[in-house]
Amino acid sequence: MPTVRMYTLSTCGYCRATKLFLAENSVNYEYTDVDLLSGDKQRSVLEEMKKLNPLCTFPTIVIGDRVIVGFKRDEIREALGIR
């Protein structure tokens, strides 16, 4: 199964489904909540996400080589080669 790492908010509440698709799935990610990071860690974290979403919109997923902003299921699944 490909590496998945997403960029996340605490407080978003498609960030929150994103992690639960994927634990229900048995599905093992790395994430970081942006919005917990501060000063230069923060800045950081933001210019390598705008490299991948030059929008920075939440979430952001990385999976393997392919990139999904948003919580979208069936791209979610087709990446992941899930049901």
The other form holds:
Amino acid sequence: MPTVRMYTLSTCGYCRATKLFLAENSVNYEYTDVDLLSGDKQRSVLEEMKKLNPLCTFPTIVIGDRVIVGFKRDEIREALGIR
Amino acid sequence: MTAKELYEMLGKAQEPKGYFFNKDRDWVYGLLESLLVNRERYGYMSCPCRLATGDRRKDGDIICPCVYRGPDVEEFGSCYCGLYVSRQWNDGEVPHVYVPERRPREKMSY
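Moving on from the form predicted alone, please list the structure of the form predicted in complex with its partner chain.
Next comes the full complex, and the chain you just saw is listed first.
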């Protein structure tokens, strides 16, 4: 299964729903809650995000070489090869 | 203020305007808790689904209810966060689709 990495906000409903969806499907993932960062660290993560999703919206989900913007269950399932 | 108090206060103010809370009560309470977190963190209830700067002037358009709620509920039946929806959305008369970000990129200071 490809690696899953996400840029999230700790306060965002769809970010929480994505984390829960992955956990329920036994998918390991890494995430960064960007709202909990500050200063240079936050700026550098946002620069990283811009390259993947220029709008910098949340969640931004990276699955292998694919970037999915928003909690789109079907796209996530397809990228992970799960039903 | 508790999320329950916020629920009652906002419900009374927004429902007459045609904006209803999502019928998924857990979803709504999660977002109301987040609004209270943001109020504590920034001093105002910034949209929980967008990154705030902490500068009220820069975040003015995303203080909940954000200025994009009207057009989003009009077009998609739901605001960007899925907090406020139309009656038709709650009744399942309109499809529940992903609401794209309407906020112009230039408004984001990052």
